[in-house]
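The form predicted on its own is given below as one chain in structure tokens.
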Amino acid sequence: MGAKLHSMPEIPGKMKERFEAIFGRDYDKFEECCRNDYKKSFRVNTLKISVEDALELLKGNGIITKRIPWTKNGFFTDVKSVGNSFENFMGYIYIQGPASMLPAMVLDPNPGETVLDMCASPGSKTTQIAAMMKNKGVLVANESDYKRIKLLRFNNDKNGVLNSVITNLDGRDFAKSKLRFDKILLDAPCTGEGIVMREWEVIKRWNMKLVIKMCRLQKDLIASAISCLKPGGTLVYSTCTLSPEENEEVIDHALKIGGIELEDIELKGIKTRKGLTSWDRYTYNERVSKCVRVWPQDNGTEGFFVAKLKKV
């Protein structure tokens, strides 16, 4: 994190007690963290150049970088304008946040495999997920709201996807298509608190009632997405917000469906939390510790929730 601070709105009084609920001791760090300056990081597309070609280019255009650690082509940098190189407009990297890498590097998709991107729009992870499946095997991008399939279309097409199939369809109804994957990835809509730090007006939309609107789609998103995979298959639940209704209840749902089991999640070089067992008057399935919480304040990144599920 850089050391610049910024002036930022202050957290609602509802949204406030929720955090320090969560954060307990920590909750002065994470504001701390939230009124820092954040630093932009990309991922470098390896479907048009090598991490080493790249690296040299940015270099000689004056763009320093320094790699995120829990990933091999992904790097910070302190150029506000790396959104502006030409290195972005030609395709060669991709302007993502450093814990968004996070869920596909979970799915580990491989070359030869069927996969689902459920909410697929931008398409920072699906073109991410194409890049490590080398182009090879089939990858449905899927976007219910129509438009944003534009901005999913232009992605794909700029970063060299060739084995993606974009299709616009409401995720819940998604296993009516009697497709079924070897993965998916169920990266859901949410209220977006984990991004407070970047994205201010996530504060100003923020109220209990988008909370549980947002948990209840979430439950029947990946209700659908259990249908949608085959047996053995791998799913990976991701969202971009610290609230338990729609990360670990979510999950506690996911296992009363019946028919998976959450796997272990292991990453390196990024500290993460333990999934919540308990929020609130609510007790959870205790197999929810297996999910992984990523805070702001421990890596200077945005707030992530990650789950990893497997059909048995």
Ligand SMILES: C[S@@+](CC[C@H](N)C(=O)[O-])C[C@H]1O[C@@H](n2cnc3c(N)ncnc32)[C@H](O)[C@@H]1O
The other form holds:
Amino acid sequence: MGAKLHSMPEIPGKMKERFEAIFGRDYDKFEECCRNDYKKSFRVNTLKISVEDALELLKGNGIITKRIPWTKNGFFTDVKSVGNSFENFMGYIYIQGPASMLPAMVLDPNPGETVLDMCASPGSKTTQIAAMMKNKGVLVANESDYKRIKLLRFNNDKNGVLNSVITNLDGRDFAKSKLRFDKILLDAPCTGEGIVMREWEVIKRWNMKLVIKMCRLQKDLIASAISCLKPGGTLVYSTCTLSPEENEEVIDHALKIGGIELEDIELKGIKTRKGLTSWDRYTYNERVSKCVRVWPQDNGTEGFFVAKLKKV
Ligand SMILES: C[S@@+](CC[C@H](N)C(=O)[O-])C[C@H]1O[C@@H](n2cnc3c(N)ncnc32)[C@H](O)[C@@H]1O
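In place of the form predicted on its own, output the structure of the form predicted together with the ligand.
Let us now look at the entire complex, which starts with that chain.
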């Protein structure tokens, strides 16, 4: 984390209360972290360039980089204008948050597989998945909001993604289809509490009704994802929010549906926390502790939640 930023809107009472309940004694560190400046990060797009060549080009253009310890192709830089760089313009790099790179890494897609990215726009993780698949196999990139399809298509084209089919469906409707996938990423729509430090709009939009509304949608989406997973297939559920209702409660719901098991997630070079097994007056399945929480104050990243499920 670098220099301090001037100001961030006050976190409103109810939201603050909940953050205090989640973080306990760490709340002050969380708030301080939100007010701190954050480093820009990007991923080298190996569909277009090797990591070595990209770093050399960047260095030549005065962009000094430092590897993100938990990734292979992700880097931090102090250069705020990296988004305006030649390398980004050419699709050699993709500007992406350091924790946002985790879900696709946990999904671990391989060339030749059939993969669904259920909520895909603007395509950070679609382009990452395509690079991991080396453009081989089939990648269905779905987005329900027609207005956001354009951006997804733009990013796929710019980054040289050749193995994707873009669909404009409600993710809940995949359950009705006969399609079956080896791997599914459900990077669900959420309240975005983990990115308050970058998008202050999150604070203005936030209220408990929205948390509950998202929780219902997320439960329906995960049920749909489970139903179109092949036996033995992997489903990764992720959000950039901190609410247990949008995270552990959704996974608890998935376990109640049955036919799936939670898997351990092994990540090196990043401090993570276990999934909560109780919240408010609710108790979740003990196995939910296998999920991973990434708290902003632990690594200087955005907040994230990741769960890995296997269809049995
Ligand atoms: C967290 S964003 C996805 C970010 C994306 N995975 C990435 O890494 O760039 C969630 C997306 O889900 C879309 N969405 C919302 N409701 C949906 C639904 N019912 N079915 C499919 N997509 C939905 C939103 O429009 C939004 O683009």
